[in-house]
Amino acid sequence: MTVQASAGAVRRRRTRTSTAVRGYGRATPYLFLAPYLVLFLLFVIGPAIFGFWMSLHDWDFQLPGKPFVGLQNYKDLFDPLSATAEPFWHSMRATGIFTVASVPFLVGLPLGLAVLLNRKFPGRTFFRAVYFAPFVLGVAVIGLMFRYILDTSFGILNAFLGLFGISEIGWTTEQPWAFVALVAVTVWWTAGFNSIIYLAGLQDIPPEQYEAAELDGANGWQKFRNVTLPGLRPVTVFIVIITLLASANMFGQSVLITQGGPGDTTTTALMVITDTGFSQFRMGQATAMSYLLALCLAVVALVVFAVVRERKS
């Protein structure tokens, strides 16, 4: 009797000790993820409701009081008559523009570079660091590098066109070379990141398809067409929404290039945005303008995403 006491006692703390482990093994992934939860609440989530907040408020960080005006801010977006709509949705023109010509190339030119990269050649190495290192500099680097560059007068680019012959052009100053300007930077610093993403992805696809390809007698495009693009699905989604994100956010390329011009052409949506909020200090107006913007990113991006995601047959 006694042993069968001890034994029943045992299984019993065995039994508590197998629910309390499995019990901490549920919690384990949460309490892994909480130091990012906390950042991610205090420096994302936080600062999100305190900006729609502020949108609802005539907000000037100067002033003692930041009257409640519900979604006047928004409103006055909309109306045609208000000072913040025509300077708004004028940017946001501009930053559409830059973003249809700059998007194609940001994606269709590191595909190609991908491929050709993902090829067996000497030197490979080497020419993967080469297309990426523009990506390191920063954008204070790049904008002023261009800034001399392409400058009307003594530029570099001009100065080689005008060997051939070929007359000054205001990279800088006139349209539609400006965005022509924008768009090459753009393109010239950060193709190689999406490149290295790319040759990620086709050094995913096996092998054996294309094995198999060749012994369906197919040829370079059809391999590509067929297997190579279908296998990239996924990274062409990522690339395209990320290029996409980044391309509506341009900032500092017109600043420090074009500086907003010719008159106010380049002038993109979180140009206006900034001097809204600092320059004129008008914060409640300025932060309805960047949720305005977000909300036609956000729904750029599901329409973009809704397209090119794989179907499920």
The other form holds:
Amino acid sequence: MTVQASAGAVRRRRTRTSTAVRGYGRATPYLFLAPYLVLFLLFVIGPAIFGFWMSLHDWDFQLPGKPFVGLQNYKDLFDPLSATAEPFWHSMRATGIFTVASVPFLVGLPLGLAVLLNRKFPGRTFFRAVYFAPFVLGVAVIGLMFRYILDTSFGILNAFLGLFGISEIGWTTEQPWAFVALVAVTVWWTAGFNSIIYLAGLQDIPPEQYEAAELDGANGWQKFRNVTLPGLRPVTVFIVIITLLASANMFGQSVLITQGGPGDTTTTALMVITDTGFSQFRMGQATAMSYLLALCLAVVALVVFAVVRERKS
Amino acid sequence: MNTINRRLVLGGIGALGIGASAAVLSGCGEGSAGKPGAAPATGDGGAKGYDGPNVELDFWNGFTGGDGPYMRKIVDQFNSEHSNIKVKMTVMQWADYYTKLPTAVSSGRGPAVAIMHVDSLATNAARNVIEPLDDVAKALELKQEDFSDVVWKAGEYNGKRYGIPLDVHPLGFFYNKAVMTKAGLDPAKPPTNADEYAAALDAFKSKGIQGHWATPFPFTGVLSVQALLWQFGGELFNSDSSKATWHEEGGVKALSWFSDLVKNGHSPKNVAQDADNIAVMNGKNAFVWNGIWNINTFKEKKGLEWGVAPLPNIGGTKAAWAGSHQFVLPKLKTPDQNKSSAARVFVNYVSQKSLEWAKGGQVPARKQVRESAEFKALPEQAALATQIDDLHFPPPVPGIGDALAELNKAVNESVLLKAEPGKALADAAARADKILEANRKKYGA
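With the form predicted on its own done, generate the form predicted in complex with its partner chain in the same format.
All chains and molecules follow, beginning with the one already shown.
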């Protein structure tokens, strides 16, 4: 009896479970997504909408009056006589120069590094760690360190160059050296991160493809050109996009190493937005700048996708 | 427009907005004396002490440097002498501090007491971050005569007092005595005027020493140029602070004198941040104009023979740049009588202990402390204190720092020899005028 009863219970339970699974509702996928969606709505979409609303006002959260100004904050950015246009476009130019100068190095150099570090040689893990190590440092650390290294009069770099009779270079106070310094520091600092992603990509390329290429008599360069590069395409698209965005969002290096100088030539867009929003407390104008910057970045990202997307043969 | 806006904000569009409006609303009825109807415990402004229940006071400031430990010492001493008040001091970088404080105040997490630079008072008063404290001044019987005029007036905005001066930190003239001796100069007699200064620089040059490195950065290149501007009879802004006037004669003369240091070979080109000061410590540079806070930096350097004097009078009128730390009382979202009274007791206490603070490298704001024998026993601080009546502060106008940031750019470009002083200053003034105009609109002046 008892056996039968329990067997019946088991059967019943089974049926119940199977019905539950069979009858999963339309909401199920969304319920699974819900935890992330809640955070996404709360911390990305919500603030984005709120930010746009802000950008239509003269907004200072501490002042009782927040007059609605419509698109004036945006119009001001295109009016050379306004207080916000010149600093903003100067900073966009600085951001553009830095991005164009740094992305090729940040995409190309780590690729070479990854290919090297993917070979088998003694001490490989050690070198992988060495190249990745700078990335774990905070921007404050590298900023301060390079301010000492790059100092015109007492920096170790100029002292070293002096041995070869090269006269003092104002790494932080003279153009184009200030950009050279910022790009070099950034490459040194973040190249390791991109290398690791490339390395993961390299390890995903099936060894059979290399074997097949070898059987066809391909040399090292041909293998790289025809197996490695196509195999890395998705990874490369990812790296180009995130590097573009990271470079366009450059902030700490300029603040700490060049202080935006000489003049305002290395004052990046983010610096101007931060200054406008959080030290001048013109949050409306600052959010308008942010939206314009975001728009520019979206366009750039789309262009990159269009250029490097996988072509169907 | 305004009401729609307010309603939407209160309707829950953003926690930030709610906090802000609430702070403003509560701020209106609150006044500095706390709850209406209650005994005016702050009426004595802290002069008679505090005998209420135990309270904990948050005290925020940006003393991250060598001055921090001195303030901590004063706070510890205060805590040990007041069993019912516990002051908790929180230190953060000034730059973060000025961003954080308004947000904290608007969300009701602001401190009960804080320190602010004099040039930030007007902005924060206009933005409802701090409350007027005339009652404290009255109760402590602080009078204009106790302070120097500029310092006292600098704590006022719109006819109300918002800051109780703690100290002033003027620019001073630091010199390396060994380098002076090497160039055949008397280290006991640093130059005091333009001719003597020029002669000294030439003496250094004949020995192959670049005697006064000119730095293009705000600390302390721009501060030096501001001092020179006042010396040459210029002003930063016109009388109602609606226009920048630093591109007029005084300003151009000042910036020309300063960037000529580079052109005439008394300074290397492209001096990096702080390199001018380090060079004096290494004996590569002889003169540097730096803040009074530099005293302890030089003291710590072993074997450095140095002296400090008031700034030489280059332009014809004695003048020097200075900053001032002032006590402020941030608005409390929920008025708390006990906190308000205890905070006033604390301000009063520290204000009287400012001699201890002076050891951290500051000039006490109180005349009585400044004239005490103990303060005079701090020779370096006392030397710089003689400038007290020649000090200048930016006008108490909300957002004035936004406009002054443009001057920084002009000095930078000019000292780096990228632009002529006259043009750099005029361009910067034009940009600053736009900012001033936008600020007038924003703050409704």
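For clarity, every value in this text was computed on a predicted model and none was experimentally measured. Positions refer to the first chain, counted from 1. Rigid core (definition): largest C-alpha set, two forms, superposition within 1.5 Å.
**Student:** Establish whether a shift of 2 Å or more occurs at the C-alpha of Leu33 between the two forms, with the two forms superposed on the rigid core.
**Tutor:** Yes, shifts by 2 Å or more.
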